[in-house]
Every structure is written in C-alpha cells, then in structure tokens.
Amino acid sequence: MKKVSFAHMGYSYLGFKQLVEDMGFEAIVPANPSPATLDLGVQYAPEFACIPFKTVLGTYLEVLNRGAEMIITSGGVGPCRAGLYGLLHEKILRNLGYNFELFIFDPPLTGLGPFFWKLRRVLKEARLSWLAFIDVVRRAWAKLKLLDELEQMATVTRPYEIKRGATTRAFNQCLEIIDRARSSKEIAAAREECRQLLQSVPRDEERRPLRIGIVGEIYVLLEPFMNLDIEKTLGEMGVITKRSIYLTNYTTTDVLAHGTEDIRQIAHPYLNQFVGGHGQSSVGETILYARNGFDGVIQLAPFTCIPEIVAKSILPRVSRDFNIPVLSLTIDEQTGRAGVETRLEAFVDLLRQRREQMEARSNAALLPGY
C-alpha cells in the first residue's frame, strides 16, 4: 500500500487523512508543526523564503523520513510566489536525495486539462473509479466543513467560558470524535455530539466580548502554530474572533471559482487590482468588518509576503476612513509568543477603552442639556 502525505494546515489534516485512507492509500499524517519542524525547514530553505514555505518544507522532510512515497499539495496562481513553492520544494528535496512522487494541484479553473490529467494518475495509483472517488470526496468534504463549523463555534464560545481552557478541552475532544467518524452517518452524529459538547461549556452570559476580525495570508491564518494560537489567546482575553478565511469557503470561492466579486468591489477604491495571495481580500474584508460593527481588525502576514505588504500599506487609510483600529502582525521564525501576546494585550486594552469612551459619549448625548 503506497504511503501518501500532505502539508499540515490547521485541523484540515483530519479531512485529508480520511480522503487518503478512503482512496486506499496509507496516510502518513503530518504531525503538528513545531519549532523543530521550522528549524528543519529553515536549514534547507532559501533565506528570502517566507515562513509558510519553511514550515511546509520542514513538514515534508518529516513525513519523507517517516516513509512517505507520495506527497499531494496545492499550487497557486497570480503574482504571489507561492505558486512556485511546490516546484521549489521538490527541487530542494530531490537535491537532498529523497525519491518520491509529488502531485501539485493548481486551481482547476486555471487549466482543467492538467488538473484532471494529474487526478487520473492519482486515481490510477489508487485503483479507484471516478464514481467511487466522488463518494470519497463527499465524505472528506463533510468532515472539513464540520471542522470549520466547530472552529467558528469555539471562537464564539471561548470568551464566555467561566473556567479558562474549558472550550479548548471540549474542542480537542471534538477532534478525536471527528477522527473516529468515517461514514456520512457517523460524521452527522459527530456533528451533533460536538455541538452539544461545546454548548455544554459553562458560560457567563453577562460578559460583553469585543469582536475582532482577522485577515491575512491563508497559511498563517489557518495554522495555529504559525499564528501562535492567536484565536485561542484572544478568546481567553475575552474576544470573539472571526477569520476572513476558512478552508471550505476559500475552496468554494477561490479554488473552484474566481474569487468573491463583492470583496474585490469593496476593496476597489483602495486597491483596484489583484496583487496575488489575499492582499486585495485583506483590504476588502477590513472594510466589511468595519461596516459590520467590529471593534478592530488584526492583519497576519508572513515576513516578505508581497500581497500582504501591499495591503499593509493601504490599511492605515482604511482604518482612518472607516474609524476602525487595525493591528498588523508580521510573522517569521524570529517571532516570539511573549512579544505577540504583549501586543495583543495592548491592542485589546485600547479597544476596550475606545468602546467605553464611545459609550460614554453616546450616553452623555442622551442627557438633557447636551
């Protein structure tokens, strides 16, 4: 049985593990990225490469050392250099002496022929019919959607939890439950069980959490190791977070279609062209968060990420025009957890004071004589 692996990106590894196993391969599930993973990637990556490149390279080295014979990954389009990362990963790994198959799947709308040609080769290796493959994908997709749903539910629950860490413990239980679910019926049952688990977390409904939107580059947004568990940290500070990207909605709007036209139109007065990656979306989503009454926005960007550098240069004007504070955090291998937490605490304090001042002014305006 061929050993197949893939990059680790947030909790999606559970969906991809099921996809690979249901195709008849042995899944070499990548471990959660760690400082050792990053160190391994840094050792062999070009210095100028961004931190997602280095972390993914470290992950590939780890799974190849565990016996992976095939790696399946995604490509990219546009001016973002991430579109070339798969090829560069392959060149580095082959120069190190690894012998393996690499399948890089670019978005199908950029070339249906190459997409289906590669897919047919993988299905031939798996000895799987197209009909059986559709069924396999349907179950994996249901699992990925459930993971996105529960992640969002956890971020809304965590700021109200009475006992710190209760939501995270419930969510981790859910990951085990979801991993055990295999059929469509079992995944549906896991959904009900996990929703009940998260709903049963004791809450203090008197709290009034802040709401912060999170925008930026996809890998840094989705992978907790990359963003230093920013959503968990903010949640335990009493903040509801909402990410601009979840894997299944991104796949629907940007991989299987040509992006969300609304976001581009919203960003157009400030950034009127596609700059690669998620730069234009970061600008548009920030405007949307402001319109929807969020207290602030945090932009997460890998160091040297050009699309997010473009967005970062524009966000101060968006912040001023829409009266919404924006904090930009640039992440690289030198970024320390303590430093990020200090900046988050200061930002949250600022937002709380701002809210109190706005409410005081609003209340004063209602008093006679004002």
Given for the second form:
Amino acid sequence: MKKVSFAHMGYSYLGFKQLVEDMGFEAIVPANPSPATLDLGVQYAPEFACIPFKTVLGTYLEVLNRGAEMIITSGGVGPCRAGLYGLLHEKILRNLGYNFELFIFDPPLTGLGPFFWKLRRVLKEARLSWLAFIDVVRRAWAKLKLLDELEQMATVTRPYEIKRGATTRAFNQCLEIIDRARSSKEIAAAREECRQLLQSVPRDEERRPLRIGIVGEIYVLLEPFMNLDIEKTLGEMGVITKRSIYLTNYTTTDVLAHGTEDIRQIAHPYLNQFVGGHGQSSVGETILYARNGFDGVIQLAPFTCIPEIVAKSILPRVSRDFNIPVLSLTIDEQTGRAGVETRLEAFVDLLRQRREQMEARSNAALLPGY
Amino acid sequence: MQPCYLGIDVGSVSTNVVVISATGEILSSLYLRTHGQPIQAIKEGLRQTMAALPGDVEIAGAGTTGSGRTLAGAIIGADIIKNEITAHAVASRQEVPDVQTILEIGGQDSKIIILRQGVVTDFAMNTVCAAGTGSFLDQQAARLGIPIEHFGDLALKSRNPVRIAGRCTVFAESDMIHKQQMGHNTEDIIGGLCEALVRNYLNNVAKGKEILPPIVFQGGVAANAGIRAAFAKALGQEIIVPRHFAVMGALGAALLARDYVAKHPGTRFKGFEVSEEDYQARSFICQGCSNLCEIVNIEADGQLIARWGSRCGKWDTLGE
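What would the structure be for the form predicted together with the partner chain, rather than the form predicted on its own?
Full complex below, order starting with the chain above.
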C-alpha cells in the first residue's frame, strides 16, 4: 500500500486521514506541529519565508522520514507567494535527496483541466472509480464539517465553564470519537455524542463573556500551535471568539467559488483590490464584526506576510471609523508566549473597561449571556 | 500596624519592587537588574525591601506584573497577577489623573497606551523589532564607550544630530558605524540615535494613534534626557516624566492589589520570608501526545508550588 501524507492544519487531519485511507492508501498522519517541527522547517527554509511555509516544510520532512511516498497538498492563487510554496517545498525536499510524489491541487477554478488530470492520476494510483471517490469525499467532507461545528461549539462553551480546562478536555475526547467514526451513519452518531459531551460541561450562565472576532491568514488562524492556542487562551479569559475562517466554509466560498462577494464589497471603500491571501477579507471582516456588535477584533499575521501587512496598515483607520479596537499580532518562530499573552490579557482588560464604561453611560443592563 | 501593599514588576531587564500605603504613597521603591535570573532578582528585591521598611508595616495585599509575573506571583503568593499595560495605565492615572497618552519604553518592550476619560481605549506594543528600547541604547552606549548615565546629556549637546536609520537594531548599528567613519562627532551621533529611536517608536509602535496631551513618558528610558528632548521635539508637546517613572509597573501592581484586596479580603501573600527559601525550576517534555509541551515545575525547598506549560491542561492541577 502506498504511504500517503498531507499538510497539518488545525484538526483537519482527521478528515484527510479518512479520505486518504478510504482511497485505499496507508495514511501517514502528520503529528501536531511542535517546536521540533518548526526547527526542522526553519533549518531548510529561506529565512524570510513566512511561518506557514516553515512549519509545513518541517511537517513534510517529518512525514517523509516516517516513510511517506506521496504528499497531497493544496496550492494557492494570486499575488500572495503561498501559491508557489508547493513548488518551492518540492525543490527543497528533492535537493535534500528525498524521493516522493507531490500533488499540488490548485483551486479548480484557476484551471479545471490541470485539476481534473491530477485528480485522475491520483485516482488511477488508488484504483478508485469516480463514483467511489465521490462517496469517499462526501464522508470526509462530513467529518470536516463536524470538526468545524464542534470547534465553534467549544469556543462558545469555554468562557462559561466552571472548571478551567473542562471544555478543552471534552473537545479532546470528541476528537477521539470523531476519529473512530467512518461511515455516514457513524459520523452522524458521533455528532450527537460529541454535542452531548460539550453540552454536559458544567456552565455558569451568569457570566457575560466578551466577543472577539479573529481575522488574518488562514494557516496561523487554523493551527493552534501557530497561534499559541489563541482561542483556548481567550476562552479561559472569558471571551467568545469567532474566526472568520473555518475550513469548510472557506472551501465553499473561496476555493470552489470566487469568494464571498459581500466581504470584498464591504472592504472596498478601504481596500479596493485583491491583494492576495486574506488581506482584503481581514479588512472586510473587521468591518463586519464591528457591525455585528463584537467587542473587538484580533488580526493574526505571519511575519513578512504581504497581504496581512497591507491589511494591518489599513486597520487603524477601520478601527477608528467603526469604533472597534483592533489588535494585530505578528507570528514568527521568534514569537514568545509571554509577549503574546501580555497583549491578549491587556486587550481583554481594555475591552472589559470599555464595555463597563459604555454600560455606565447608557445605564442599561445587557442581557445575560451577551 | 499600617496596612501596606506590595507590587513587583519582573521584566526581562529590570525587576522593580514597590511598597505603597493605603493612600498610594510610595514607602519603598527598588530598581534591580534582572540579569536573566528572575528568581534571584525577586528574592533580592524582597530582601532589600524588607530591610528598608519601617517595623510597623504589614503587607495586606500583593500584586505582580511584567513578563515574569506568573513566576513572581507563584513565589510570593500574589493576590493579583496583571499584565504590564493595565499596571502602567493604573499607575500613570494615579500620578497624572487626566493623562491621555502614555509612552513607555522599557528594556525589551516599548508601548503606547491611549486613555480617554481615565479609561484605556487603545494600546500597542512593539511587535517584530526591539530597536526602540532600552537594551539597544545600553548596547550602543557600551559600544561608544559612554556610561549610559551620561548618554542623554551628551545627546543634548548635539547641535547637528545626524540622521540614523532606525528601522531595526542591525540597520541602526551599521548606519551608526558608517556615520562614525564619516567623521561625525559623538554628540551628534548620539543625538541622531535618540531621534532615530523616537522616530522608530512613533512610526512603528504609535502608528495611527492620536497622541493627545497630557503625555506621560515612563519606563527606564525616561531617565534619558536625550530621548525626552527628542520626543518633545517630534511631538511638539510637553512630555511629563512622573516621579517614579522607572517603577511604574510595580506601582501599578501594588495599586491593583490594594483595589483587589478591598473587594476580596484576605491576602495570599506568603510574607517576606519567602526570600529565604530555595527555589528551583525544573522542566520536562510531556510525552503524552504529539504536542510535546514543555512543562515547568517551580519548587520551593523541594515542595512543588507551581506548574505551567501544558496545552491540554493535563498538568495544570498541582499534586497530580
């Protein structure tokens, strides 16, 4: 059986693991990125490549050392250099003497032909019919959707938890349950079981958590190792977070279609062109969070990420115009946990004070559970 | 017995200890170098503070801040552990009640805090570069062979400050060397360096923020007359340096502790005797899953007093 692997991004590995295994390959599941993964990536990556590049390179090296023969990954489009990362990864790895197959799937809309031919080659290798493949994808997709749903559920539960860490523990249990579920029926049952598990976390409904929207580059947003567990950290400080990107909604809106038009239109007065990556979305989503009454927005950007730098320089104006505090965090292999925690804590303090002040001014109590 | 409040700010470069009275008056203040050994610095700070305090003082509350706040909090038994931004804002508000802008330059961190009507409405910290901080000045002063205490006065003597690229420490240093080779005198180079540092701060940290008076400048670097003058020149405003500019973080922590204890009576402070104990930090890599977290154990005389580092929460509870 061919040993197939893929990049690690948040909890999506559970979905991809199933996809690869159901296609009849042996899955080499990449481990959670660790400082060792990053060190490995940093060692062979160009210095000013962004941190997603370095981490993914480190992950590839780890899976290749574990015997992976084929890596399936996604490409990218637009001015952001991430579009060329797959090719660069391949060059670096080949120079290091690794022998493997790499399939980079660019979004189908950028070229249906190449997408189709590549897929055909993979399926041929898997000896899988198109019909069977559709079924495999459908189930993997259901799993990915479930993961996204539970991640969101965990972020709205965490600020209410009475025992610190209880939600995270329940969520980790959910991951194991999801991993075992294979058929559509099992996945549906796992959904029920996991939802119950998270619902049964003892809650203090009296609390009124803050709401913070998180925008920025997809990899640092989805991979907890990269963003120093920002959602857990904030959750335990009593904050409900909402990410603008979850893998499945991103795939439907941006990979299989030309993006959610409205986000671009909302961003238009401040940034009227596509600058690659998620730059324009970061601006648009910040405005949307402000309109929806969020208390603040945090932008996560990898160091040297051009689209996010463009957004970062525009966000102070958005912040002023829409009266919503924005905190920008730049993530790099040099990023220290103490620094990030200080900024997050201070930001939450600021938002609390701000809310108290606004409440005192309007002298009207907000509904509990706000 | 007079109830007093203890505040400790453990930063990367300095460790400050302050004791205040119930009215916020500073009874004792201490500025020590951390020298990369926060535990030693905390112990030394407590020892010296205890020696300096009058006998009728009783610590009714304790707070910690700074990047070593969690460690300090575990050692002394703090009632409140707060980030530097909040601590600085609280301290500044006490010294200059109508303050609207706080400029803060410390050893490794520089920050700007914006207040309106006494409430923090915005802040920023240096993110990717520490060019505009005290350590950089220290280093350049050492390189030029000038004691850091004379640095600011020399800068004030400059008639013609040279323009130095202040984007990043590496560029600033090589540009500075270049200007030296071109024959500029030391005063003008130092004057230029102060302006570069302020320019860097205003362009990269204070970016896009509305800087309204009264402006308070605090942190160790506020002692530097050259930087103060460069700020006044660049902003065209009066720059207020509070009396206790170097220990504002610790003052803030003490004030926060006082307010906290007022609402939650009974302090957790373990007493000054903790400075006599022997502390050790041990770490190990948890092999429980592929996250491979580094778990740190803090032990006092062989007793585990604090533990942190795990991402899943497995080690969060003591005694497991």
